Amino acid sequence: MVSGFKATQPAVAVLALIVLLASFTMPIANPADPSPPDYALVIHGGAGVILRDKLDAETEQAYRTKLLEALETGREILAVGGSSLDAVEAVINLMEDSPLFNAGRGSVFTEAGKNEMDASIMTGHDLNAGAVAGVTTIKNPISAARRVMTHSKHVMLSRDGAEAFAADQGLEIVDPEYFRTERRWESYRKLKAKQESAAETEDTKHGTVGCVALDREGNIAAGTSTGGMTMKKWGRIGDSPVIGAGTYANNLTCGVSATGHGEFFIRNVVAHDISALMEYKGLALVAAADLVVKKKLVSQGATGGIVALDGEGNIAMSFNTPGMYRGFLKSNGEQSVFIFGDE
């Protein structure tokens, strides 16, 4: 005790009261409960029959490298406060430009020997969305989908109309030959000589590309782009451009991008179903995703997968196939890419 100071009973009582009040008003940090990341990103490059013994080391490394490059593209935008919408478009642009994936440059061939592409994009803060379907000359369909969302009164444009709109918007238009790659053409040529039913078997090896992002403002965006199903006929359109089936985003719940057998994803409104399970039943993201992908779809004999994230930066990468090209990153430093189901 300091010399000359004598604590009185009232003084001790006042001090005790101050300490007691402070214990109620001062927040107590809990290191066991990490705060949500400032931003997060999750991607996929298709789900299907992707097996270790069927993928040579060089090809596997090429996929892993491109997935990491896609993640870094998103990080560069989100880390400096860029929007989730910008990140989704940029990431999918990069994947569309790669011949590795069934989207843009690497799109598969229709039964008529053409490349026809679909894409959609959605923002979770206002539930706005845009899509294009059956396009053959737009270099980056996801960018066209974004322009439909932001520069038109519509949600989906198709074929010649979508291409004319994209050209009016100043997007890059290319000769259809741009999308022809020898790997996809060889697959088409072999399948053309077989029964059409074989196309579905081949198609399980190649998939759609997609991205979901959460930015520093707490906004979620999701996008999906695809070359569709190998040997598809009659102008077939899958789930990728269908809002609620292949793509969905809602800040209140989650953002989702899907890949797989599109007809089943449309019938089950897969992307929205995951969101609805969270909103109406209170399920957590992973539980909702697994219920739809690993139970509902499996019960119908449907194959595929989804990537998703919620407003807290939680990630879901759910699939019912042997593999799915996928990866994620968070602002807290977590980052990984995967291919096979046992990773």
Contents of the next structure:
There are 2 protein chains.
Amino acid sequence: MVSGFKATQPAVAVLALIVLLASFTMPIANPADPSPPDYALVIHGGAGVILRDKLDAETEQAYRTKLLEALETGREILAVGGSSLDAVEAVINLMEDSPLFNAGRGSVFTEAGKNEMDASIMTGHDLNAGAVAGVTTIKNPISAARRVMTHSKHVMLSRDGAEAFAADQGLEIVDPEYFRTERRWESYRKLKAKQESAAETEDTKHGTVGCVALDREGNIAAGTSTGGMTMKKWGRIGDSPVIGAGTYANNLTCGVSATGHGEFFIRNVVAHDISALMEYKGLALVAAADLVVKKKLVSQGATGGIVALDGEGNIAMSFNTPGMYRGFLKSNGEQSVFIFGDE
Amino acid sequence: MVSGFKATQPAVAVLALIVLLASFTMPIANPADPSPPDYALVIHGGAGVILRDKLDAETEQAYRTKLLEALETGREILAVGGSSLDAVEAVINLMEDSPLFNAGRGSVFTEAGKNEMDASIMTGHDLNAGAVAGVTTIKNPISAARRVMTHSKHVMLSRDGAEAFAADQGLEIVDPEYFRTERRWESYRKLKAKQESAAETEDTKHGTVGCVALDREGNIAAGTSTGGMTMKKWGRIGDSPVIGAGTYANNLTCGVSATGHGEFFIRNVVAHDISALMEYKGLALVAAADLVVKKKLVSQGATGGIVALDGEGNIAMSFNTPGMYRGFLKSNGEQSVFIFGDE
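For comparison with the form predicted alone, would you give the structure of this protein in the form predicted in complex with another copy of the chain?
Next comes the full complex, this chain leading.
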């Protein structure tokens, strides 16, 4: 295992370091244990035109380190019997707090130069769900989505209403300036000068973050958080806060979190479609995910990807873009993070 | 047929009147033509605790007349080869303009005493879709949803952003006062005094309106428009503007418009689930609709209903409440409107 060991001898430490480094590039760090894992977790940090020659070594390393940190955050909760819901929230909180991803701090800017965020969360044992749309002052939108699910009669709250609810619930409220990063502001400034939407530019990257977890109780939870589309206007809502499109969880089938060209993900009800293909057509998780992402979406010219897992701990990380920030772990020791499509 | 005839003799006129009256109570006005209809249309005006002894004769007649008028509006478009999209928009416009339904004029009030409306529309030949959420000044929200679909790159626009877009598109913008009706204001005032949400009151009625149409080209379109839940707060968004939950259309399977306790309809991805049961499990339309509405939703204590039709012009009007304002017509002459569950 990559973590949780103690190096009592230098040789062991060196060996462990080799395993750790190998885990960055090998699809599977350790051979799979044939029995289903007790718990599992899969994450994404956005899909898009992510190419080796466009990503400098330092930035690449920063992403890989943060993805591993996210996995570790989830493992610490799941290993001791914590719930998949807790794991999903904690993992996404970490990614929201990082300026690397288009969610929470580091969100892209709307046409009006604001950071407007969406998030949703769902639990597979009771099909409960919560979502917030167009929020600008909630430090961790995924935590607000969880509170909507557990502490309101509603599923989806929006804008200042969602913010008032989050404040009532004691969640951390921040100045909108908190979400601003120079990198995203630069990107916004350039697009604004050309009056283009990010969807029209070649370096499109759907930077949404997401996490799906299976806990020791066999319960699946899924969550997604995003800053949306650069230069979005008119109060545009993407797929991330839409249950069935950007997020879905059902213990009978799977949990899914999506990232991509949100409009197509809504029209194709992507997350629920993967679940329905499993439940009604008997497809395995990866077959269902690939059919939706690599066939249906591709036939419509829609870019993006999903991460998903089923009740057996099988993992799908399906995308039709050059790259997707992603990673997974299982209780049997398998763990890896990836960025590019060819690794 | 109920309409389109000319009574040239008194006897014919009397006969026609009998047929007209019979159409109010008989499930099917004319025996079914075994060949699939060239076009078909189905509507709802909300489901809920709608009981004979609570509805006075005059009000009942007003609903039946308006439902027949809605059907006739759709027939005029579909009969001459108009598109299912045009039919859906025109029919819903008529119902939005009527104060009888909780959509457009006649919408219920939010906790803050405002009318905030949601709508969505989808076309089954290209899986295109549009939606608006939380709009307060657009006279016909379903027309704004159509414009989002056809004249923007987005699927879902919200609040003032959606209103600015609608205004840009030349849609009719009205003073929020336009949507106010004394009946809904009275209902709001009473609930406000008790600080109860409509979901908690016994006379709960989900007054959303919806329409699904099949045109002569074989194309299906579906739309839904609503004033939401009385006393809603925190910018609550229900299922009506959520593609896959309140509205879905796919030429391969069916079109669906839902009305009910929106939170459960989102969590169950109701409209897409009915389509998926047909596409992946091979269920017929009515079986798929009944499974979702009368089994899955009932098992969760969720109230509401759906109207749907498939590419063969088969009709489903499935609900688990005492009543649902509803009606359908087919090109073969079948036409009927209903209110209560036992008719």
